[in-house]
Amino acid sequence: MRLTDPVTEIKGVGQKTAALLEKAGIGTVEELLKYYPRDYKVYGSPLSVDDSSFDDKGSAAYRVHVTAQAKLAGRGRLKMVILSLPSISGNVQAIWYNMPYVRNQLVPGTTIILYGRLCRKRGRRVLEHPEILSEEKYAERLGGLWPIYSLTAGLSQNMLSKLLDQVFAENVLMQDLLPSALRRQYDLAEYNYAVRQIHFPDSHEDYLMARKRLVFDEFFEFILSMRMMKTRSGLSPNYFPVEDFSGGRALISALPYQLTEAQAKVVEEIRQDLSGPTMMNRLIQGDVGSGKTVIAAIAMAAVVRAGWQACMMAPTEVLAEQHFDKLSALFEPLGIHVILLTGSSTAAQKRKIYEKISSHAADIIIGTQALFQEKVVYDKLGLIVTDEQHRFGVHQRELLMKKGVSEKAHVLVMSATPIPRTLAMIVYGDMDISVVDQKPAGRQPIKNSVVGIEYRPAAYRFIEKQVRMGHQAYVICPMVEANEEIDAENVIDYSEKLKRALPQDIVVTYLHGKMKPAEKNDIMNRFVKGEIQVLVSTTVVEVGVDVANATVMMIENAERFGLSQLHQLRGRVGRSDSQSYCIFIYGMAGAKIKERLEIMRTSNDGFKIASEDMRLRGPGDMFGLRQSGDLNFSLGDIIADSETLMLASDAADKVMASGDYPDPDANQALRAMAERFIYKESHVMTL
């Protein structure tokens, strides 16, 4: 068996299973090996259901003596198997939904182990969908970490584990590109050992060693490619000088408000860049709602007045349309013509748009990745603005730059992801960094609360009150649909629950990333127009449109999100002068969880939150909880893995500084790896 072999070479994988794996992005043996777990089950010593500290345990094992036959309850499509658990306090049950066959495993007079999360529901303590194991079987798992993979319909955890077992049994080896001298210097495990241990760790220590190595590889490959791109491009002469900043000043004068000191400082930095001897390559980092877009608009106005074109690329069509509407209102009075180009534009519309772009009848082009299309020919593209650049793939910006004269254009990147400056200088090592650390005047601080699930009825009443006042609300769930492996709220079931809890005249709709783009756009447009009062969604709205009328953000299972992501979600509200609120509901209690979420209650400062993230969490605490995973790393997280990020940066700098580091052959292999990464990233686009 070879790495490049299709998965059908694995015993038991036919065309049907291969099709299921393909949906998960697994087509070859190597892709299966690199399909890392997203979490792990930790099998500790079994507890008693009378353990008073169960709220702090999360998922855990419980030793249960089955004293009576389990009941089959429910009717219609919903059938429940209910097992009463012996307890001093009483009222403890294990429940399985639509799994009648589990009754056969619940034999009176036997002792079994139930693995799941014990929670309170309607005054009872309940184990929902626990795993059932014999005492002997559980003894085999005791103390181990068992992988949990992201699944698509038809795949199971057991299937993936068995396939990986077969591949490891065949001893299929991958090339370790890091030479032994480098591994010793940075205390890194051998690559094949790391891959095996990330799937099936022998211990928690082995897991940490494996994860450190694989995270290092992700960061090292990324940073080395960025260093090589920067060296290759160098400091380009300013092909589009803006000596006269009058266009920018004209837009500032037309604004109905004054810029904050932070905005004015960044505008001055941009003015100096545009008039300087080399091309601008600047990142604007600022919290959600800090006014980054208007800064970009000022830069575009200055570039257009100087005779050049500008474009702005947004991650979604809905956001591109919103940028188009807002910027058109700003630019048209100044005689600046703006057009919109997205993938859903019709062929006839695109032909007209292409003609306006190439003839310079359009000064500013707003769009999505459609701006990359070969048919788009710019006349004099002098400035490229990207919104949430990390969501496009690192090197797509480079492709868009080739649309300009001499393959260069000024670049301005906006990001609302709060990253401490020391880390931002590594991740965005090819860019100058500006920080907007003030909010516009008139914005009220968001009021935050951190509560348990018992607060839900009160939260529903509060949402109803806000809707009656003419406002709207978001409700975020971590899952799209129910999954018996994961005890967390899901969008589809939750929206139905919310419809029953709220009056019928309040429109509740759900949104998630698996929907077709046209359907997602339609729902977001209806929400923007106020036709939908409550939107139940996954994190797909994390980088979304500006709905100033939305004043409530309620996040279910808040403990399942990283703090930086919670802050991004919270940024969907508080975008007007109306008081806004964020309700963090935790489904799993515990001192550490409460300490983390308390940071969200006491602070609205994204940069402070990111720094607290670094203090509170480390690689050993990850287990699937991503913090700032916006740069599409499979495992790595630039906040929680900041120490590894710095090591990878140091190694990349040494490789770039010396052609003989660690040795000439190894150096050449590492550079070839980075070249492949650049090529791969440059071609991962949806046009």
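And the form predicted in complex with adenosine-5'-diphosphate, for comparison with the form predicted alone?
Here you get just the chain by itself.
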């Protein structure tokens, strides 16, 4: 078996399984090996249900003595097997849905191990869908970590583990690009060992070593290719000098407010860049709500007045649409023509849009990645703005370079994730960095509360009160729809629940990323216009959405989100001079969860939150939380893995500094790898 073989070469994989794997992006043996687990089950010493007071232990094993026959309950299609677990505090149940056959495994008089997450449901403690294991079987697993993969329909955990097992049994070796001297220097595991251990760790230590190695590779590849590109392109001369900043000034005078000092300072930096001897390549970092959009708008106005086009790319259609609406209103009175281009424009619309772009009938083009499709030909593209840069894949910047546009246009990227400066210098090493460290005047700090689900009725009354004052609210749920395996709120059921809990005249609607673009836009527009008062949404609204009239952000299952993400979500409110509120609701409350949420309660400062996040989450945090999202590395997290990031940066510097590091052959191989990375197709996150 070779790495490049199609998965059908693996025994037992027919066309049908291959098609399922294909959907998960797995076509070859190598792609299967690189399909890393998203989390692990940790098989620790079994607990007793008695010492499971309501303190979330995550998934855990419980030793249970089966005293009585399990009951079969439920109506219609939903059949449940319920096993009562004797406990001093009473009322603990294990429940399986639509699996009547599990009763055979629950023999009265025997002792078994149930592995699952104990949660609270309607005042009861419930183990939902636990795995059933004999004591002997569990003893074999004790201390081990079992992989959990992201699955697409039709695939199962077992299937993936089995396939991987088979591949490992064949001992297909992959070439380790890092020579042993370099590995020793940075304390990195061998590559084949790492890939094997990331799937099937022998121990927690092995897992950490494996992860460190693979994260290192990911960072190293990225950093090295960035450094190579920087050297290659050098500093391109300024093809689009903007000597006269009057376009920018015209926009500033048309604004209904004064720029903050921080905004004015960044505008000045941009003015100097645009008129300077080389092309601008600048990152604007600023906390949510610091007013980055208008800075980009000023730059675009200046470039357009000088006779060129400018474009602005957003990671979601929802956001592109919003920028289009807001910016057209600003630009059109100045005689600057703006158009919108997204993936969901129809073919006929696109033809017209392309025509307007190439004929320069459009000055400013706002859109998603559709802005850089083959067919789009700009007349004179002088400035490319990327909003929420961190939400695009790591290949984003390369993609632009590959298209040959970024060397020949000024580049301005905006990011709201405040990462510590040392890390920003590594990840954005090729750019100048500006920081907007001030919010518009008159913003009141958001008031936060962290509460359990029993607080919901009070929260609903509070939302009602705010709506009666003319405001609007967001409610965030982690899931789109109900899922038997994951005990978390979903937008569809939740919006029904909320409609019943609130008076009928309050309009409640839901929004999620899987809806059709036109539907999403329609809902966002109605929310912007105030026709919808309460928007129950997934995190699609996390990035950039700006509805100043919204004053309440309520986040269900707040324990499931990363701190930076919670901060971004909270940033959707507090965008006007009205007092805003953020209610974090936790569905589970362990000490660690409380500590994390306490940070959110006591701080509204994105930088502080990012560094606390870094303190709390060591490398390889296995809480299964979404990572900080920066640049979407598949395994690495620039905050939690910051130490590895620095090592990778150091190694990349050395490779760049000398053709003999770590040795001449390896140096060549590493440069070639970075080269391939540059030209890899971009994996851009779609929401």
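Residue numbers count along the first chain shown, from 1. Superpose the two forms; the largest set of C-alphas matching within 1.5 Å is the rigid core. None of these values were measured; they are calculated from a predicted model.
- Taking 2 Å as the criterion, Tyr138 does not count as shifted between the two forms: its C-alpha moves by less than this amount when the rigid core is aligned.
- With a cut-off of 2 Å and the rigid core superposed, Gln504 has a Cα displacement that reaches or exceeds the cut-off between the two forms.
- In the core-superposed comparison between the two forms, the C-alpha atom of Gln166 has shifted by less than 2 angstroms.
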